[in-house]
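Starting off, we have a lone chain in the form predicted alone, written out as structure tokens.
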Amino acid sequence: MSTPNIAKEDIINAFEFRHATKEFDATKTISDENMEFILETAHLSPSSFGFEPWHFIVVQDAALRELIKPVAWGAPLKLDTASHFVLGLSMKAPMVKWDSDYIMSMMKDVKQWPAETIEMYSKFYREFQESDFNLDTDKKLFDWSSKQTYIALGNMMTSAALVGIDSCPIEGFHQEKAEALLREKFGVDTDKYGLSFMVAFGYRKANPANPKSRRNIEDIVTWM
């Protein structure tokens, strides 16, 4: 593994290039290689305690995309025109509670930690949930998982921009109805997973009408 040496100007240019693309060029398709690259950046994204409380569904089937439209008011035009459409799922309480089977499996089978390390991390993780962040309800635990999944979302959109691919994150959906659809038509166990976001990838049909606007950096950063 070599030390990255990407020009800072190229990275800033990618951030300037990226915008929430409302309509994509439906005639253009992202290559398998590029989409796998974008998904790999989600795979390699950091998460609290390294527990990866996420799952991503790439929806390419046209009939399934049609089913999403009635429950996602912010998505129809993207569903019609995007090359790839991804659902970002986050784990619910039964998966991420400190003593869950999933967490134990992550420590034992994925990270392959020795018993004493597992015991130590279990203690830290329990204190984190019960004392540090007061994650004492199912909703709080799901919101915590969603915060981790959004890290992967940001990395996917940035990596896409770095190779000239457009994206649009979407929260314009009815969560309860969307999760019912996932349960009934997508085979998702909604006791274990909830929908945090949708995100479309493709190539813009036209350049944005207005330049990117942001507050001055002095208004958002304090040096002390």
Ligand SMILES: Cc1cc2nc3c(=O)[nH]c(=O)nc-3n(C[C@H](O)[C@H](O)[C@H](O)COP(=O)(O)O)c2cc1C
The other form holds:
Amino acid sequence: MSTPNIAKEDIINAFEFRHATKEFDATKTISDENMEFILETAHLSPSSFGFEPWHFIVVQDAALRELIKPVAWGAPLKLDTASHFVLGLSMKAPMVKWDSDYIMSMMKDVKQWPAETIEMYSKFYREFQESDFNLDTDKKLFDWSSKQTYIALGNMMTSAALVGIDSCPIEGFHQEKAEALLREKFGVDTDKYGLSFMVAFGYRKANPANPKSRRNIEDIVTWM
Ligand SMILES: Cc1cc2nc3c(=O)[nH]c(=O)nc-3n(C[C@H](O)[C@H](O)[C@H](O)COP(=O)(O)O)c2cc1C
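Next up, can you give the form predicted in complex with the named molecule of this protein, since the form predicted alone came first?
Below, the chain from earlier opens the complete complex, with every other chain and molecule after it.
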């Protein structure tokens, strides 16, 4: 690992280049190497306590993409034209509650912490969930997982832009219907995972019709 030294102009250029791509050039495919690079930036994304409360499904099967259309009003054109189409899943309460088997296995098997560290973290994590953040409903726990999965989403879209790949984040879907579909046709255990977002990757069919519109930076940043 070395200290990055990417020119700021290149990074800002990638942020200007990235836009919510409405239609992709269906004849262009992202290479495996580039797609693995994009997914690796999700993999390396930060998460609260490092518990990675997410899963990503890359939907390349045309028949499965068809099934998504009726439950995702924001997605049809992207499903038809995107090179790669990813579902961002986030963990629900049975996975991320402080005393779940998953959290225990993360601490024991992935992080390989000694027993006393696990005991200390468990206490701390419980207090964080129950008191600091008041994550006392299934909905709140899922939304908290989702917030983290969105960090991975941002990283994937930015890294894609840095190598000239377009993307579109998609929340245009019916959550309940989409989850029923994932349960019935995609083999997802929806007691454990919910759908946070979809994101399409590919190459733009045309440049965006309008220039980027943003508020003034002074209106969104306060210095004290
Ligand atoms: C969480 C989220 C959900 C979005 N959902 C959709 C969507 O369902 N369909 C779509 O075409 N664009 C969607 N967008 C794109 C936004 O409309 C777009 O990012 C915004 O208008 C700013 O434009 P830009 O991304 O081109 O700079 C979504 C963006 C975000 C961040």
